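Just the one chain here, the form predicted alone, laid out as structure tokens.
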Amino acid sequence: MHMSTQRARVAVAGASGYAGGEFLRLATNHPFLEVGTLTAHSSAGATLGAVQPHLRSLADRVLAPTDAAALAGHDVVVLALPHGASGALAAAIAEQPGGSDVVVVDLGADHRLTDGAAWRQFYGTEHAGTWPYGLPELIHADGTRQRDALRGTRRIAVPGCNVTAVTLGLQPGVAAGVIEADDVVAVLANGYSGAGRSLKPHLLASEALGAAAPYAVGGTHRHIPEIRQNLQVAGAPGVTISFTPTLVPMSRGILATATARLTPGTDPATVRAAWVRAYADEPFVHLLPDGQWPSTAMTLGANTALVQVAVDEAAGRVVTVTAIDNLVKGTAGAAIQSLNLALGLPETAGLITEGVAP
């Protein structure tokens, strides 16, 4: 189906939390999308405006509670819910009428892993099934691009916003051979956003402001097993990774240093071009001018990752850094991206590459 004609209606499942209102954000500026129903839990019967009150042009919309029947008659539904929310309801819409043909979005991380053991290990529930990966820049060991498999599908899965930052970072050097994958370290900077809007006591401004805080360290990760099932569609054929995640006080963004052993042999003056090969044509993928190291700044409300290189000559690793806003490239911007790939547009549709700094 080629959209460039007519608008594709969009219901949003979840529009009262971060990733649904931000998915609301870009979608109010997309040439080829209609916003549709709006639907949340605990705000059903709010406006949007209430909850929601930067989205001026949506202020008046009144939130519907989340059931299949309120997100019927939609070309596209998007599903910003907990984790372990999104597989019953994408299956109660799977069963109404045409419901193989609506564009299913789901920006939570029910249909992201392949190993369903995986998901029981990491997630403790039975897993929901795989869904079509949307992250367009994935790099497949036959040099074909992850976009390929997005075109003309009916289910997305969005990526993990870590996830993208850290497979962004270290796959060039993955696909290429110049780095090894069984000993791969990450540290993050993560903006509170990531953690979602639920009230918890350590997100709040009194605990945060001023302290950076690890969690989920050791291993604990949801992200881990989408990381190593990236790095092996990359070509790594195997991927241990040390994950570590940390709260810093910012709303947005997430700064990621992953690092890597240089394979034997490897002359560190090749390893750049590894990465300038993999990023060229890539339109929200960006390598920095060598020396240019990038910040979370560069990257808020953009479609942007930002990634630079080096090599530790004596530490025999490579270091990659990588800036992204979570909650666009991360999330809301890489559905949108994945959706016009699944709906026949321009792959860049209603999305920007500048940031806004200061």
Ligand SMILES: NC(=O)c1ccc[n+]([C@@H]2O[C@H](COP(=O)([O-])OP(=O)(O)OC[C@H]3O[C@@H](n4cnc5c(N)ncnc54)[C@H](OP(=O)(O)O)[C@@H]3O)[C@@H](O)[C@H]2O)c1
Second form
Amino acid sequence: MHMSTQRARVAVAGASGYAGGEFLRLATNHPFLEVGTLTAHSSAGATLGAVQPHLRSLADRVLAPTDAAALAGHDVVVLALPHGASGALAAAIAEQPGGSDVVVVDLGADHRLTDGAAWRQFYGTEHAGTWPYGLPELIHADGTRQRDALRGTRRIAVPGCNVTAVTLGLQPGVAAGVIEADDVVAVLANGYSGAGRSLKPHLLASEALGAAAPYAVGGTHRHIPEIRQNLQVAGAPGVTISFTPTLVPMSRGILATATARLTPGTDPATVRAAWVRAYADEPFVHLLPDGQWPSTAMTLGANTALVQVAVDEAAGRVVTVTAIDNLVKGTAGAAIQSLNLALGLPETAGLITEGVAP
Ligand SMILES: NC(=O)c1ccc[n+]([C@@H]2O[C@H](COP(=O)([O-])OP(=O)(O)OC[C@H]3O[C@@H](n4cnc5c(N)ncnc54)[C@H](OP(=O)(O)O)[C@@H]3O)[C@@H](O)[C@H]2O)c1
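What's the form predicted together with the ligand like, now that we've got the form predicted alone?
Below: every chain and molecule of the assembly, starting with the one above.
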């Protein structure tokens, strides 16, 4: 296929959910993508306009039930399903004629972890396998970036949103050896859309609007092994992380404060240079000017991660703060960025760096 003249046809499974909806918002504005079949689960049979009324150009599309047959005949299939649902569906897609040539992009967790034992420990089911990891900016210990593994790939495991924020904050220091990864502490402020669209009492406006509330405290959050995996790829010999997300009254956004011990003997004045170097050439990850701190609002609707770093000399720790939109750089934007690499398109095609303000 010549991508410069022809659009890749994309089917989306889970089009009624938040991640699927955000993928469609970006895909409809992408110069080289064309939206094909859309599927859903409980809302199959409804129009997309009934469940995602903000997606005007696709409002008349009818949602099909989710199965491999409905998703056949596309260049790209995006799986925006609850974790555990995409493993079997991806296997069925692979078995169809030409199925191994289809680019399958999983927004869920099923194919992110390289360690099957970590999957079983945190998810409690059999491991579906490991796909190329969809964080192009991930630094490898040898100095290369993950984007090299995404060019031309036919399978993409898009990272968890919290994982992206914490990894982008800390990885420059890990790769440069100026922080130690055996005592990482990350506390995050999270918008409610990160929990998906399902109805749960703690997500009701009456519970949520006036409160900040932690969840998955005490080493239980499923993103922990994925963060460990990434920091090890960046060169950390071992990673110990205390990770605590906190729901705060906003619909989108993650503000991740991640700290680690300064490596003994490191001159604090040299620390910032590691972050400058790591992100100087990245189109979507920006180190803010010294002293300017990220806020989630700066990244709303954009495929941007904004990072700041400071050395707390009295505490002997390096403090990083990273802001992303969980639905864009945290999932659907990362999916498009990685898909661009898979299809041989410019990595930035169809993506914007400008947020929505005020
Ligand atoms: N929200 C985020 O910020 C975010 C960020 C990164 C990654 N992700 C990942 O993206 C995936 C989707 O998350 P989401 O936030 O979009 O969740 P969501 O809003 O709850 O949407 C889930 C989607 O999956 C469908 N679905 C539900 N149960 C299903 C089943 N048993 N089989 C097939 N389809 C089923 C739903 O269809 P119906 O509505 O028709 O029932 C809906 O389209 C998850 O794996 C999540 O971890 C989400």
